[in-house]
Each structure stands twice: as C-alpha cells, then as structure tokens.
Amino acid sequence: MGVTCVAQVPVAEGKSVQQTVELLTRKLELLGAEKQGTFCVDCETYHTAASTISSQGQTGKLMYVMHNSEYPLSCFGLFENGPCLIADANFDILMVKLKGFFQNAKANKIESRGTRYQYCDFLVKVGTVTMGPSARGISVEVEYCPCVVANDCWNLLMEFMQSFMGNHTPGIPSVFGTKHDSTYSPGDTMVQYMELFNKIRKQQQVPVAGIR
C-alpha cells in the first residue's frame, strides 16, 4: 500500500462517460501502463433511523459502509468529518442488525468500476461512477507504490498525473493535510472516495445512461 489521490475526471466535451474513460485510458496504454485486471470501489449510505432521533434529539447523522477489491477481506465505515472504522467484511451483517439505529438507503448506493493499470511504479485505476442504472462520473486513483509517507512524494504523483490528466490534475487532496509526516493508510483512501462520491451525488447534471 502506498500513497494514493484520487479525483474526478470531467466528461470531455462532445463525449460520452465511455468515451472518455477510453481516452484517458488510451493515453495510459500509450505512455506504456499495462492492464492488471479490474477493480471496483462501492458506497452506501445509512441514515440515523427516526426513532432513535425523536428519543434521543440529537440531528441525524450519515454513516458510509464501503467496500473495496483491493482489500476484499475489510470493510469501511465512515462518518462525515469523523473517523474512518476498518472492521472484516462481517461488518455489512452486523449492520443489518442494527436497523433499529442505521436505516440504508438503499437508492444512494454509488460505486466506481474500471480497469486497473501499472505503470513502473504507479497503480492506476480509471473508474465509471454509476448511481444505479445510470452513469454520473469518472474517478481515477493513482497510487506511488514505493512511498508511505504523502509529504515525500506528492510532487511525484502530480507530475505524473499531469502526463495523461493534463489540466484536469486535482490539487492536493484534503486528507493529505492531516497526515503531515504520518503513514498513509487504506482508510485515507476511503476517504477520498466517500468525499468524491458525495461530490458526484451533488452535481445536478443529466445522468449519462447504459454504459455499464
């Protein structure tokens, strides 16, 4: 595991989300990354249940269970603005058992599936964000493999971004400012994924359909 930035990708003009998603991968096949599978990132949303705000009066409050393939014995759960919990993926069962606090809802479940590509040292995964049948985005993941700690290399990652990202490099994640000379772990990445799909679920733009 290894320092990871994760953004969203805009739709090029005249494009589709598919079409896109072929040209940024085109670019990656073209500086000589080469295919290592698929991967997939989910996301879903529980809510405080009613009952236990009307009895307790304390303000609703979302919790996200997320899942990802690189790590498929572990689950996420992440509150806004709180702590990033790593439990085994026994966890989605213990959620069900906890109807009477957390209630999913179910039509938010949001995920990014794509290609996984290396390139020397960097992994890169170039995903379509879909919201059910539809389609709202692109994510792409890079991650410097070598390097743990994000102040070390985050010069790095940018310029290498820049050689298929171009002007769509992001700036400096937000979770990078916390981390400081502290290890980078999988639970930062989850949470730039849960803040990039809550991005996403805010854009009010004409979902792209059946490109899955």
Contents of the next structure:
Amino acid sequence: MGVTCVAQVPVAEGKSVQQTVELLTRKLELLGAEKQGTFCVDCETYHTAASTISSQGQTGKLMYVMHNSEYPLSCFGLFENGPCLIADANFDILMVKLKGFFQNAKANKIESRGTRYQYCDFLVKVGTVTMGPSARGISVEVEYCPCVVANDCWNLLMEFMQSFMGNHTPGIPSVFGTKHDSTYSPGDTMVQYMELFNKIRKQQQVPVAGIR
Amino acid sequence: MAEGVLSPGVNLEAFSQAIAAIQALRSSVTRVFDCLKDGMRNKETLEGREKGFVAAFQESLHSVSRDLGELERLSNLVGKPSENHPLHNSGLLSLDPVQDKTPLYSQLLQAYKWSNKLQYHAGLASGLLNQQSLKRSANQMGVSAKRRPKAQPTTLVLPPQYVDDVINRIDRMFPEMSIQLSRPNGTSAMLLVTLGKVLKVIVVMRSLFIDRTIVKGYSENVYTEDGKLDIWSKSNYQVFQKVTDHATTALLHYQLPQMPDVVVRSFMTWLRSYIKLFQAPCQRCGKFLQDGLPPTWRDFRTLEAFHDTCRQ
Ligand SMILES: [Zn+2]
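We have the form predicted on its own; now please give the form predicted in complex with the partner chain.
Expanding to the full complex; the earlier chain stays at the top.
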C-alpha cells in the first residue's frame, strides 16, 4: 500500500469517453507500462430515512458505501467530510437490515471500471465512470507503492502524472493536506473517489438546470 | 575415506563398545529405581523384609557403579574427535565420503587460510601506509592513530560488548534513525535499521564488519514466518532493490581495516541521506524520475542525490 492520487480527466474535444480512455492508455503503453488485469470501484448512496430526519429536525446526511477491487475483502462506509469506516465485505448486508434508518438511493449508484497498469513501482488505473447506463467521465488513479507518507512523494507523483496526463495533471488532493507526516491509508483513496464521484454527479446536473 | 579422517583420534571399536556400555548403565540405573519403587517385598518377618530389600538395593547400586566404571574406561579409548576441528561444525564437511567429487572441505580450509593471510597482510600494509601518509589527510590520521597506538591485527574478534557500544553510540547520533540489535545466530550481530517512514535496512555483521545489507520499504515485512529477521529475500519494489545494490557498493567503498567503527559510522551517515529518497530531485538533471525511479544514488562524499545514470 503506497500513496495514491485520484483525478478526473476531461473528455478530449471531439472525442468520446471511450476514445479518450484509449488515448490515455496508449500513452501509458508507450511509456512502458504493462497491463495487469482490470479494476472496479463502486459507490452507493444512502439517505438518512425520513423518520429520523423529522425527529431530529435536520436535513439528512448522505452516507456512501463503497467497494474497491484492490481490497476485495473490505467495504468502506463514508460520510461527506466525515469519518471513513473500513468494514468487512458483509457490511452491505448490515445496511439492508438498517433500511429503517438508511435508504439506498439506487439511481445514484456510480462506478469506475477499467484497466490496471504497472510501470516500475507505480500502479495506474484508468477507468470509465458510469452512472446507470451512460458513461459520464474518466478517472485516473496513480499509486506510488514504495512510499507511505503522502507529502513525501507528491512532487514525484506529479512529475509522473505529467508524463502521460500533460496539462490535465491535477493539483495536490485535499486529503494530502490533512495527513502531514502520518501514514497514507486505503481509506484516503476512497475519500478521493467519493469526491470525484460527487463532482461528476454535479457536472451532470448542470445542463439539467440550464434547460430550466 | 571417512575412517581415514576419524582414525587419528577415534577408535571405532571402542566407540561401539562405549555405546553398549551406555545402554547397560541405563538399564542398571532403571533397576535401582525399580527396586526403590517396589519397596519391601512380602516376607514372613519384618527383619527378613528389611534384609531382602537392603540386599537387593545394594546389588543394583553395585551394578551401576560397575557399568559406570566400564563406560569411563571405554570413553578414554574413544578419544576426542570434534574439538580438533578448527572450523567447528564446518569440520564435519570433511566426513563427506565422496571427497573427490565434492572437495568442499579442502577448499574451505584453503579459503580460510587465504582470508586470514590477506587480513594479516592488509593490516600490516595499512599500518605502514598510515606512517608514510601524505600531509593532506595525515592530521586526522595522526590523531586517531595516537588514540589507538596499536590497532588489533585482526578485528574479527572484538568482544560483543564493544560492538554493542559502537552501535548504541551511532543509534543516539541520528534521531530519525533507529537501530535494533539482535544476535539470533551466536555472536554475530544483526541490525534492523528503520529510517524515518522511508525504509528499513537489515544489516548482517561479522564482528564490526558489515557483511550484507538488504534495503526494504517501510511497509514491507522484514521477518520470516518464524519471527526471525529475513536476511535473504529482496524488496518487492524496484526502488529499494536499486538502493540495496548501492548500499552493497557503499560497503566496498567505506573501508578502513584498522578502524571498523569509523566504517560503520560512515556507512550509517551515508544511509541516513536516504531520508529524502522520495523528496530530493536529482542534482544533475533536476528531475525526480528517470525510468520510473527516483534518484537512488547518494554520493559517498557529498551525500547528494543522483539518478543511477546521472552520477559520475
Ligand atoms: Zn538525474
């Protein structure tokens, strides 16, 4: 487990999501990266059920339940700006039992699927983000495996990302800011995916608002 | 062949007799305890019972002392084979019956003699060179030479306590570096050096000489399944495999046969510069990465960071 940066890459002008993904992966292969199977990160949204909202008189918090194929035995429960819980995979069954308190917003299920690449000590995952039937964006995850302190290797990570993402290289992830010298954990990666998914969901809402 | 090796010290005939004597001694000792366990047997009078018991007990004790005497006599005939081996257990290699095919033992003896001779000559040469040294670096040398007027001819036999002290002093010198010393295999020390949250180094010592180092990631496992330090397997990450190679080069570079403690200290000082392994750009090309690797080389003198291909 190393230090990871998750970023969104915009769809290239005049290209489809699929074509942009192919452009990215071709650059990686030219660099010398080797294909190593596939990956998947998914995220389900839970609303706090109506009964609990009225009794406490506050708007319901959203809870996200996520999975990552890199950690097949774990399940991640996250609140926005809140704690990240790492549980066993059967946490999903528990959520079904708690449906009186948390209701699954099934239409909000979002996931990123794609190919996993290895280059030297880096792991790169280029994924297509889909919500329901439609592709909505592209995610790029870059992990530098030998290092455990996020701020130690940020410059190095950035230089690597520049080599295949060019001017779409992201800024420093907000989770790095709070880490200081502590050890980076898988939960930090899931927070980044949650933020990315939230951003992509909002991007989809913009044109809807424009029509009105 | 085996007999030929054994025969100067060992009488095989006496050996097998001695084994039989041990068996006899064991059974007579067992009889003593059996007799004690059974106690007094049923006899008509109390006096008769006591007499019978004492007689039986006496007889079994006698047979113990007789068997013991026999064993002692035989053990003098057997001789002392194992203590003659100068190389301790490796001397057992000489028992290999197919000497012609695997001449390991004679090669080992040759290598041992050769390395001893080399050590001795290197010591003499170094002493001479120190006396004749040029003024450029002579001051430093002179001072330490005075402090240690006569360096030991062979530093392979330093007391463990001295090694502990040297390592402890180095441990206290660098706050971001922690050194754990253990001796799982006899007198040779093994160190587990943890450098910040960057890397771990396993250092295998022979007296105060560093024999082998393996560099691994901070998050990597450095123990085998039975909880011992794993001195054989390499790191899973290319960056630490490269640093391991450079550390091995550094061991060859830092050499000062008269002052092994200075060598260990220099090596650790050099190693400490890897605290910025992921943070320091290359001093030549200014970049962080080359072929996917950060600058893994540290200059022996200036401790500056370079890519493997950017040094020189
Ligand atoms: Zn360079």
